[in-house]
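Heads up, the chain below is alone and in the form predicted on its own; it's given as structure tokens.
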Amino acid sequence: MSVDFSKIFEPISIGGVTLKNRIMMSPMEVGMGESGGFVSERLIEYMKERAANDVAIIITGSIGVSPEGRGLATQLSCYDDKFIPGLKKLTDAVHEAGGKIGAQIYHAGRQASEQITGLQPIAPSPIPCPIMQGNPREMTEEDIRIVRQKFVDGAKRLEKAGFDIIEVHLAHGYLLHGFLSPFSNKRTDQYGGNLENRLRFPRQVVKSIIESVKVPVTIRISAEEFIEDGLHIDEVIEICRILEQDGIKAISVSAGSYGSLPWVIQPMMIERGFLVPYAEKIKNAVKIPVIVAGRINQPEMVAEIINSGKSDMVALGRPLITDPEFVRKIKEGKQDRIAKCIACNQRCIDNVFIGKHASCLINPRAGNEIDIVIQKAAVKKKVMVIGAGPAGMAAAKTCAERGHDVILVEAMRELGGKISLASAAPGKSEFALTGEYYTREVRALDNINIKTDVKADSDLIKKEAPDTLIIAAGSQPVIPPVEGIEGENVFTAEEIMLDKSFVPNKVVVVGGGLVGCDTALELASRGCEVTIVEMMPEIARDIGLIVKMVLLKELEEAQVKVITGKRLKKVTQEGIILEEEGKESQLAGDAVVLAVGYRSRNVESLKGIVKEEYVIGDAREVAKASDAIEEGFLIGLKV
């Protein structure tokens, strides 16, 4: 059945801003700022090419009213004039791509980063944030007054800036959720307790900035915290509804707090637009435009939302990373060609919590506007690509679309490499999209020839006789030599994965790696009992931030057990032999089930034959998908 988007692309009001369609782009920490707060280069190309493509409006990630305030280095701040010409120049460059531009005001509370500003945080109660464990202390009632002059001072300062509309951050544990939610505001003066005391601080800073600026102002807010004593629906309805009378002109929809951080920047196993029910309530207590976020990465998805009356607008954030032309490609009946976001969070926030700027797996490109244009090549090649997974298919697409004429040759008969096994995985689904992104659009290449079902060696690569050979063979599971490795019941993470039929009694996943992890929670779901075996002393090592949070708290439910700090020794008929300090242990299991690592497999033989020639992906060094996706893109630049 076909879909309408024709309303997408309907023109809406916000407080007489007009946006000429029904997509924002979501404020996000994007780690593009200049440190101190600046504007940078690289964020303004950033948000230019977005609004190139058609975003309606983009709203900043959260800009910072006062010092103590700021989680990150890269945050932007309005805490002084000194910030105003950058932010001038941000605001110039989104106008004059086509696009509309919000500011996201806020001040981190006890959410801060000590670290970073170097001062102590604030917060409505002395309760440490359960992320960042700061020591935050409780503002008095002479702090409250100047926080609500420093956000009406800031919110000047963005109104001369440019921005179209002020968005007044209400969620994710900041400072004014942080007032609102009775899991971090234990106050029993007039600013805590019942709603009316914990809305009172952030109804007057709203209030006071609607009267001080002449552009419309909105809000974003948690429409639910998921923690048990947080904020919830209910009172959020009624937040909504006294703001509204209050002069807000639009509420965003949200969720979470650092205390509930996956439901703040959902991972893949939460599910795709789990905000729309809540948005809905609130549209029907009110009467002003509601935006819904929240892992909505599919144009039907975005379509459905907008034609069902759900909510009247949706906001994009990892989407827009992913994929910048996701509203044109829908105008132009392209949607096919989107390329979706699927929420792992390896490069974008990822990217963000360790000092890096966000990119994403799928997109190397992204946050890299400013230094890479891709251009024609000088000089057309003849290209050969060995392996059709993740980096193979990333050079060859990034090859053709350069103007060479590429071979893309895989040994299977699907295109996509290890990618259908990260994606057999519970939860992990949402990777086969990856695969089939790359998959369409090498296919859709008419200067890439696919040859599948075909072992490249060293004739063929001398019948082709290419210009340049770029092999990227993937890597193969490593098996550890240890005394019975070889034994019947010896498996590994992939024949496992791979075979669905496969349920033992009682199985030892040997490395808590993600693969083991993730293996460990597939077996446990078809009903085995199961124990995580990692020689390090913690497991999900190499795991994200929250994903590692949501995969931790999934396998303490599926009851799988873990043993950290011993090393395998050897391989039974009823189990495994541990080694801790010399001392040996056993464990029993009627299976087990290898997941230490990978290894390059060996390409000697494809080697020295063409003199321009590039190793690349798990073939040079075993990593991760959005490595080898980057490697890839970046050799298909050089080629």
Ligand SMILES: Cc1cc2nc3c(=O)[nH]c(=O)nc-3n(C[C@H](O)[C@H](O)[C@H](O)COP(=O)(O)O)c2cc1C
The other form holds:
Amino acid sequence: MSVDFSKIFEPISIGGVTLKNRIMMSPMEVGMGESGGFVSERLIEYMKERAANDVAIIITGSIGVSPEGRGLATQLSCYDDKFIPGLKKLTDAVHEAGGKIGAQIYHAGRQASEQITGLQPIAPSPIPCPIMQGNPREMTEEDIRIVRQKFVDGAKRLEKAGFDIIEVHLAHGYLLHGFLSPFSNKRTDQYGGNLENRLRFPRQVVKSIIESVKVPVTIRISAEEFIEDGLHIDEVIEICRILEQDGIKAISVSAGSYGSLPWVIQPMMIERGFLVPYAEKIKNAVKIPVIVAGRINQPEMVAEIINSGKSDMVALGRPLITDPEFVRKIKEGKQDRIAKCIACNQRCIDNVFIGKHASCLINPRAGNEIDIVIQKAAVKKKVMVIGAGPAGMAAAKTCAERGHDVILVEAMRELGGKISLASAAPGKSEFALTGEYYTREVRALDNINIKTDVKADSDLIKKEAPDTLIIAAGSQPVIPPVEGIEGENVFTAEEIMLDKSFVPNKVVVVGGGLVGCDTALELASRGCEVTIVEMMPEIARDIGLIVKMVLLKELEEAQVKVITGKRLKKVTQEGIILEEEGKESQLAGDAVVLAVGYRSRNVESLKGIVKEEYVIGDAREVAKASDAIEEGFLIGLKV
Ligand SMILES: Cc1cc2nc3c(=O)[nH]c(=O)nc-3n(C[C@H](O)[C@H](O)[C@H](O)COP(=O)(O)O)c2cc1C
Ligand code: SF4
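Would you mind giving the form predicted together with the ligand, to go alongside the form predicted on its own above?
The next block holds the full complex; its first chain is the one shown before.
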């Protein structure tokens, strides 16, 4: 049945501001500001590109109203007039590109970074944030008055800078949500206790802003905190009703707080569109527009939400990092060509957590719009790419887009390489979208000649005589050289993932990185008793914060045992022998699964034949899929 996308393009008004369609760019702190909180050219180019591709309204990442209330050095600020010119440049750029722009105004409360601000965080109650682990001070009534005024002053500056709406951040455990939530607000005065009291300060802030600016004021709120003694949907509905009476013009629905971080920026294990039922409940209680976000990465899902009236608008965050043309492609009937965010978090929020600007595993150009423009090559070349894994496909796609003629040679029948394997793990099926996207794109380009089931060798290279050779032949599992490793009870993680019928009783997984953890979960889901053995002091060291939190919880729930700090010494008929500081111990298992990493495939026989030659991806150095795609893309720009 064909999907009707037309309703997405019906305009909607938020407090008198007309939006040309129903898609908002969800607020995202992308680490692109200048240190100190100023707008940068990088941020302008990044937002301009999304606005130029028909996103109706972009909401900025959170903008700090006070120096002690900031979470990142690069986060925008509005606590001084000095920030206005940069912010004005940003709003002008988005307006010129045909979009509207809203400012998300916030104070991080106990979730501020003391390391960055050098100031003690303030909070409703002096309870450290479970993630930031700071030492917050309980706000006095005087603090409450001062911060309320800072919100007002900040909002006035944002209005002056040309923002079309002001979104007050009542979500994610930051200061105002911190007051709303019984999880972080333990006060016994008029600002704590029952809902009326917990709402008092956030309500004062919202009302004061409404009284002080002419632009519409909206809120973003966590519909559900997903913490037992946190803020739940019933109270949130009540809050929305009250704030609607006070004059807010729209409600943007999100989830979680730092105490439940995976619900704030949901990894792929969380169901697509999980917030839609919450948004629907809120919508049924109010008359103003409701906007829903969270793992909505399919154009058909956007249409279904809008068509069914469960929400008036959809806010897309990461999907618009991945594909800035998401909305335009729907408008032009090319929705099949959208690159879909897989909620891996690897290059967006994980980058921001380590002080880099956000980009994307699938789209390495994201965040680099200022530096990278894909241009036709000056001289057309014949390019041969060996290997159609992530690096090879990214290289082939970029070379072809730049006008080169490409031959893409793959030894397997299917394209995709290790990506297909990653998607076989429990809860990781979204990974398949990456392979699907690149496969579709390379197949759609007329100037790529794809040869599958073909093993490239020196004869083939000589026969094709390309101007440029890109070797992206990937990697193969490391087999540690220990006694018994050739035994029939030893398997690689790949073999386990590919043979779903394999169900031993007791399994030892050697290696506790991402592949080992995924394999352990897969085996546990088949009913096996699983132990992970890792020689380092902890498992999941190569995984970003949010995915790691979910994965560790899943391993615990699946009763997977974990042994760290011990090295595999020997494999026996009965299991394995481990060694720690010269002391040996035994671990029983019917099967031993190796997940101790990969090593580059030997490509020496392919080298030295073509003058312009590159070895990329795992074939050069084993790394993550995101590194491989980025490298392929960058080589594609260079050829
Ligand atoms: C890099 C990054 C930064 C974010 N920063 C903010 C923020 O500043 N304010 C906010 O309300 N939400 C923030 N979020 C949450 C998103 O707005 C969005 O709700 C979430 O990513 C789920 O939607 P999505 O699946 O469309 O990305 C951020 C998300 C990401 C990935
Ligand atoms: S890095 Fe992963 S989660 Fe982030 S935008 Fe790209 S695909 Fe989505």
